[in-house]
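Taking the form predicted alone, here's one chain by itself in structure tokens.
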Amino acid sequence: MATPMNLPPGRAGITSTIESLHDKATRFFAALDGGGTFREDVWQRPGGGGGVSRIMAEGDTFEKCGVNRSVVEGTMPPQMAQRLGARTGMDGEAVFFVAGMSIVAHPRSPKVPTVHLNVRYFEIAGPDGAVVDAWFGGGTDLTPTYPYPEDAVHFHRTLRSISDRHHPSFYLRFKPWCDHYFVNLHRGEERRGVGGIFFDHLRPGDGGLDGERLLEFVVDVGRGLPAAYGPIVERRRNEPYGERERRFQLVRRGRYVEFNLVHDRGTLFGLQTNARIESVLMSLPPLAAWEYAPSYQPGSFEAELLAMLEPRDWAAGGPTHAGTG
């Protein structure tokens, strides 16, 4: 049976941290939008816990923006705990506790990329309440619909700076993980966007860091969008676009929907644990399109965007593929 050492603050401390991140993110996106307001729904989960969903619809900058938090607990069969990657050594039901914040912002303008961020803490205990496994997960990624390589460079350089403050290996590990996670496998391994960082099962002791220091890293990621994403929105929000750009944006949103419904772990976990369905599916855009077998001329902005989705060393300026330069 695994016994994690040097755990972060107890459940009350984790819950407070998530609430703080949630409030700061809400204020940031309200200010960044420039006019929209959030609707708040407080919900309870049958079986234990609940959450707070804040959704902005039809804002000035964002067509839809969701900033959610949840703290849920309950029991799960050992098979489910194993699928989640838990190290329990248990044959019976596991008691779980998970606290997290998730953000998805779908802009109106095709010139402004969609952004996603998620941070979470997961804990598994035995029937006696003793914690047998605990880990952090999360990350953030950028999904453009217009090919501006400099936006990807800025996003990745900011994430590299955040990661390097905590451990020199984090960006080098978590950037490729993101490249290979946000992929529509059924679309010939087509990437959803230009990536970012993604991590899971980050346990106390990883990289020589205890639970407190890993929590500091996760909090830094959770409050990283003002630096990583805010300047991109300010740079692009007033650029002109037409029907062709909007149409392509809706097609790319369709790909976003496919990933979230087929592959996304957070969506699947929410569906499997009876979470509030409107909150689980808040990541879906308000409008999307599915064209039959679209094709794009070489040199078109659509073709350039699709070429941008191949993993690259964006933090170094983007000219080389990740792992080759």
The other form holds:
Number of protein chains: 2
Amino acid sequence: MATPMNLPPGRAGITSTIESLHDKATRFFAALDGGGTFREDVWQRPGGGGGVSRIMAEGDTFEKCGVNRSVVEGTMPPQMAQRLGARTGMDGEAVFFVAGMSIVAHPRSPKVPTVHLNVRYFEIAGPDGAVVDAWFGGGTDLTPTYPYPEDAVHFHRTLRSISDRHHPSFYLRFKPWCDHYFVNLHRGEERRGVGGIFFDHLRPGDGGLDGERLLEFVVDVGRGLPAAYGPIVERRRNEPYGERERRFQLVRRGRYVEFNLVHDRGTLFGLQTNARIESVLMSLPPLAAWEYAPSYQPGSFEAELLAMLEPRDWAAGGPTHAGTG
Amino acid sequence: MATPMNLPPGRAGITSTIESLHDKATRFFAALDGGGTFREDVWQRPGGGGGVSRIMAEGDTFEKCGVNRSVVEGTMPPQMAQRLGARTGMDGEAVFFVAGMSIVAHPRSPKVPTVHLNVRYFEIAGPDGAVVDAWFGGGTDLTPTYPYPEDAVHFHRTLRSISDRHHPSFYLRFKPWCDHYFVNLHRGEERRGVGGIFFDHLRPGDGGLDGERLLEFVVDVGRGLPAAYGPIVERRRNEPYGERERRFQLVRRGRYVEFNLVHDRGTLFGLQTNARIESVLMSLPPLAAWEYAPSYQPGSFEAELLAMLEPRDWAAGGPTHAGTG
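Alongside the form predicted alone that was just displayed, please also present the structure of the form predicted in complex with a further copy of the same chain.
Complete assembly follows, chain above in first position.
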């Protein structure tokens, strides 16, 4: 039943890989912002492990940007391990080890989309320390306020290119998985953005790739934002906008809050495992709004944005005008 | 096992009582606001029943005020009925009937506290329509941004007075219940406000009161805000405030969002039962903020407010200065 993982770098290697991704991501966002600086907090988790949170508040380009890494270990009831999808028939407490990096960037301008990225390695062991299951998870997704179909095309094409370098089926599998994951089910299946890729329970042997080659894929995803997101920020950040675009941005951010607090497994896992709460909730936007039952004129930019949230094959080249797609 | 309820007014009587409370509450908030008007939406629930939502946006005193009533019926799995606390050993689908009113008022001024009130009647029947359990629930709680201990004292004394008219133990039971309910457990037990009263599963016979007398108590709670909240609004709404108070209000509203989306049973019940989503989420504030790991100087009004969130015997007369309590 169990699929023991024998990753060449081991826990120490995974940890240093995550540290390196985290440092690179911090440097990328500091340079991209062009003015803001990161505050760093190093924290310990009472049950074992800890992390490093870096938050930029009130940057030039980003109203808030969080780049977090954590390496956490501890024990959990076997039911919780099973809910997490671990292949284990254990009756006793499970020993878990998770190493990961998360990024959420909320830009000031409504013309620049919000981006999220996460990569993680998850390991479950029995009470004797023998690993019984291990996998990678992660992904990245884009949440625009303003309907620029070409930005969604660029984001998805870059992700397809990254994925294709590792396995021809990865993008085809992980793109629809993302469309199915980032959904506010309570809002009639409304998606939070235009998606990207999402994967979980990626175990050695998946796609014929061993642990080392899967790690290479995950590392490529983890450093994918300079190519996938950087050019979008560069071309949008100086576009003019007004109160109406800002207002809609705040309402879309409200939906982002709803998804993260009601549905997101990573957030709920953090809330349930005593992780440092300010680091778990760094994904929440600096400011968000809720309007009661807003309606938008057909043809308005708001209506076009909402139409863009319907999943489509962006990498194949979306229509240039979302409302007519 | 089951406690059949034989309420003199019956379902039709309960429904018209809720309608009357709803109309009174709407008139009270329209008059209290002094300028804003309510928009009304009448809605049907696909599975049975419906409601009337009245929302005031951008009023003079209230940035958002929602007054909602609903009478909803349908079926649910027996496990769900049990999770709701129904005393039933049923194996089959449960037939439920819920009639209730909810109020949430988010004032513009950070000197005026947010208030929430809910009263509801819940009935569970077997497939044959025979009622197997029924109860009342409800309560009201105050969420200040600015530390005015005398407002908490007034609110609690009024609730104690209302409760004492019906049973000497109600306030003593329902005040600590409220303190234990409105808690952001993921924030280290931080309360969302200074509480009030909260009760659930109030069945005929509780406290020696029959259904009719329990309904009288619930109706008194349902029309309690003119006395409990009105004078607070009157004396605070013209107090000056600045950007710092407004900023803290938005951060406290962020905690309100966290509670409602992560913990609130009523919201989760709405999300799970296909209630009209805009009515379920009318409780969310018009604007909310998240700051990363804010810290407040000892003696600051923010620190005093946080100190006020620790439960205390407000009705006995709190200290005049929250920080020293």
